[in-house]
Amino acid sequence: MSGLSPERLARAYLVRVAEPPAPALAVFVAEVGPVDAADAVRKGTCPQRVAEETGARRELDLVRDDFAAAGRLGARLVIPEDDEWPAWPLLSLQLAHSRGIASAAPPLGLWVRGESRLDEAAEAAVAIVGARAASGYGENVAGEFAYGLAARGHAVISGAAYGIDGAAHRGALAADGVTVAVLGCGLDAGYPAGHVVLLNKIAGQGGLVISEYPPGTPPARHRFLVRNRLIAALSEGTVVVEAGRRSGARNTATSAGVLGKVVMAVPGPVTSAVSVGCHDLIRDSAATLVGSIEDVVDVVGRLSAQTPDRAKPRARATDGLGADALRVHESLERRRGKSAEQIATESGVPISRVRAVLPALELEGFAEHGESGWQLSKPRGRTRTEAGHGQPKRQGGAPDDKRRRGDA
């Protein structure tokens, strides 16, 4: 384990000996640092509440084995001391924890698989969650939303479960975007079995698979509930596509609300049991109703700067003109010629400068001199810009078959 810092080794030990969220240990580490905290836990000299969280496993020092298992997976341990640590998104957990919400304790470290940087993936991410036993409608909406958001450059975060989660991950991948799967077990657990190929694809195509549980940790219901706080924290907002009245997706939405994150819900048929949770959230004003990708982007706020209707405007042929040349050009007319003196008066550009600019505009094809004076040049066919050069590429414009694959 040469080359690993004392802080990384200490945190690798601590994330194994305490079952997340371990609020007392999180406070202790923040107070004394990970190295001293790990030493105190090993020796049993830590505060009583920390001892209660770590006592059952404090002699279980598998740091060497954990890094070896991570190496076989191509995974790494990202810790708060790293530049890659998503400090800003996870600040919401620290603030909630400081308010006495024990379940919001921040993670001590995150095992990460995939080549992208975790901080960059979480910079402008949106979580999409929902029912495992999803309807075709729900999976289609989740895939469409994920595709559209990923096409706009926003990471899509979900929990890799069957149903809505899987559809969201596949939609983002179909758009060649970044998607992050947050697991409630070790990265090597192979769970859910039907999504092993999907998880490999996420890690291998620019996405990330992450967990605060060390390698070898089996899945458990309480771990999925605990990981939901990470899905909520790492995203700008959470979209609940389908959810029962009591479900993990509702739990994620609750976590997002506690953390001060935006919560959104997609309405479904009033006869659908898997939309009851969404309708409850909307009715209780715990979530904003969203019915399109544009709704999601608008609600989240600052991400709206990248919606298609606010995309970069088409370049104009005159964009390269200087300030004086542009003012002179705007004073010209197509049907009526003007003298240099008239142009100077209308544009406010000095006459000497107008007389220098007009011949230059003529050479560039913007003006021409006729019997009645200077006027706009007659159209000579479309310019390169007008023919399509310089136009922004259409976002999310994948073929229909590719879009459908993302919704499957």
The other form holds:
There are 2 protein chains.
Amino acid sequence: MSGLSPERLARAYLVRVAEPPAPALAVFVAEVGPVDAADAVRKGTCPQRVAEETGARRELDLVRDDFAAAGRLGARLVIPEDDEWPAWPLLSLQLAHSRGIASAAPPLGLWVRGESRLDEAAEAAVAIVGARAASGYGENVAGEFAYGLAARGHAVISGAAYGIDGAAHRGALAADGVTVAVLGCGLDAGYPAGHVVLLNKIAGQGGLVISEYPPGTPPARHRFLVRNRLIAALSEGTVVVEAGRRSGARNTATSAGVLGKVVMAVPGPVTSAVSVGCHDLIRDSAATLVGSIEDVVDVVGRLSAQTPDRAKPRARATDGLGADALRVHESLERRRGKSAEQIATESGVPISRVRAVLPALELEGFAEHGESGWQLSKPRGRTRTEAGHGQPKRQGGAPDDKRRRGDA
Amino acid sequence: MSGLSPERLARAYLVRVAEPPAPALAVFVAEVGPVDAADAVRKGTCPQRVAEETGARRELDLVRDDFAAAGRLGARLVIPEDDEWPAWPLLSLQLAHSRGIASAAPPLGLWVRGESRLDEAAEAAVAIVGARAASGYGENVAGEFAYGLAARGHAVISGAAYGIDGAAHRGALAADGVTVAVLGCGLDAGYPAGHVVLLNKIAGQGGLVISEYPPGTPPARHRFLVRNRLIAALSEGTVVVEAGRRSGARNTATSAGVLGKVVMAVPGPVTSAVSVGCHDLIRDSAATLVGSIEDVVDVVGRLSAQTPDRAKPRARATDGLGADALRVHESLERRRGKSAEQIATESGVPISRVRAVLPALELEGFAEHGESGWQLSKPRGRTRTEAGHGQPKRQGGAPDDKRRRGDA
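Go ahead and give the structure of the form predicted in complex with a further copy of the same chain, now that the form predicted on its own is out.
Okay, now the whole complex, with that chain kicking things off.
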């Protein structure tokens, strides 16, 4: 426990007490920071709506146990204060949440198993998802697409379920690519049972197994739905390979649509029940038809072209911001700090939204919070680092540390 | 020959001398009528552009031979002056042509084999077309769709080719429905050889085999492309079941799009080369994805709901007219005739377009040409009839004749 920063300990506690998504808690943490938020939750002095989200478990302080369990799995808790936090992909959640979509509340932290950096894995990631009761055709296509995308340097994100998900992870592994499994249960849940070996392989071969649920959390249907927003958010686009009519595909598509991410669907024989959901998505213009890896790369490539290079100044980055975030950003100045209230007055954006948007802008390097208040961030001014536990374990610390600071 | 009206003889001659589509000839016939047009073509006194379209064959008067050959096949020449002329569906060609699309020039007449009335067959028709080198999956889908549509009272139109076309015709026949084969050669060409029996079955079992090419015309690639506009025009919508990347599907889709008809495409496995064309059409929004007969009926039903019932006054019928046609229609009066020049001045539509649009409006019963010029047609005022040859042969003339006049 010693060596873990107060922020990491606070977030481990909050991740444990609140069932995601926890919209009020997310706003509260953004406003007062994780340490004060955890303190207020523990003492019961937090706002009413935060208390409602955290009341049931707030006296259940299992942080020590969680880190011990994670240690046994070789897992770490990645938090927004870490450089490897996938701030850019998750900004989509933050912005959707600030538009009032409660179910898009961003995660307070992510338990992560595997050697790769989470932010790098999510950089040009494509999600490949679909039916558990997939056909041979569907599993072949999922495997082929995942192989081809991984071979081209795209990480393949999926949900580790049987059927399409498993085929996607295996396809990426076969190409020696990066694949990320996002679970709807704790990393130690051993679920699904038939994929325990696959999950070990993913974590051991350069991929990641991640979850916003603390160790010991059992799988549940609602958790898979909540989890789907992370699959959508962490990817540049989601490919639905096979899906029945009433399937998670619609949920995935809705999530991705809300987050402004692209949804792609693979057609199949009209005689196949597991292609019906894909055809519905395409017919309803909720998804773009993709028939080949090239089609997917085309779509994702177009998106990547719009995403600013992390190494370059974010001149065009504000293109991706929502209207409120843009107005807040425009009211910031380089040399003079302002209070959230002042920004609300100047921008005309409601104070509650300003409070939600500012941390998102900070995470992405658009804004910073100094002594005099919020202001435009200095170019390339972000170098948060934190030594010790909770960081990915790599051999040869020095070059890695340098890389982790984003100075390379 | 005696008993054939001058219009029918004139059109038989014109159909023979001009290779379709013959845009200048179509305009000329619309302006001066078929008898004078044929006379001018024969004598070489027609306008230059008409002469270019007809010069090569104008001395080749095979009308007698054509009717004799048609008689041996049990075929007739259906012309715009006949009540069974499918004026409403073909109006799409007339309007596209009047917008300057030369390749949409309407046919001058159609050689027809089979007992049904052509206008009735085309009333709620759906085209089902696709690859010759179809897969078993594609042929099954084509057959199933055709069966289901025919069973619901939709005629199934196709091109009589091997593969998808043949499966579509056979599916409709299996449902005891109406199917129409539109050929790119003369009705007596015996093409494709393997479908001669099928074509005989179509003509003998309540369907129709039609062509704008006179008897003896051999098949040719360009004729199939020209023929495609008729398949598109005669149908409310076209379903492409399977198509390779560089196939006639794109041509069919373009034709249908130009004519304001809906194009539908059936998806298939992304691993199948003959589904690539369908997927391209869907991805490019050139076609609506259909995965079931219900999907097709939905799309076609929506269209039918917009199409005025032939038995009712055409109150909403002008909804289907192009902008120019609407403006021309609006400048017509009930009690006072106007010249084309006068209408052009009043409507602001160029005189050449007015001249092309007026006959189309007349064909559809929106306008009529009286002694004082063009005027709004009297409600239900169309009762052109013509006895004798060139009409479909039915048993029991009386009720049929009544039906044919549209008085039922």
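Rigid core here is just the name for the largest C-alpha set that superposes within 1.5 Å across the two forms. Since this is a predicted model, take the numbers as computed values, not measurements. Numbering follows the first chain given and starts at 1.
- Taking 2 Å as the criterion, Q48 does not count as shifted between the two forms: its C-alpha moves by less than this amount when the rigid core is aligned.
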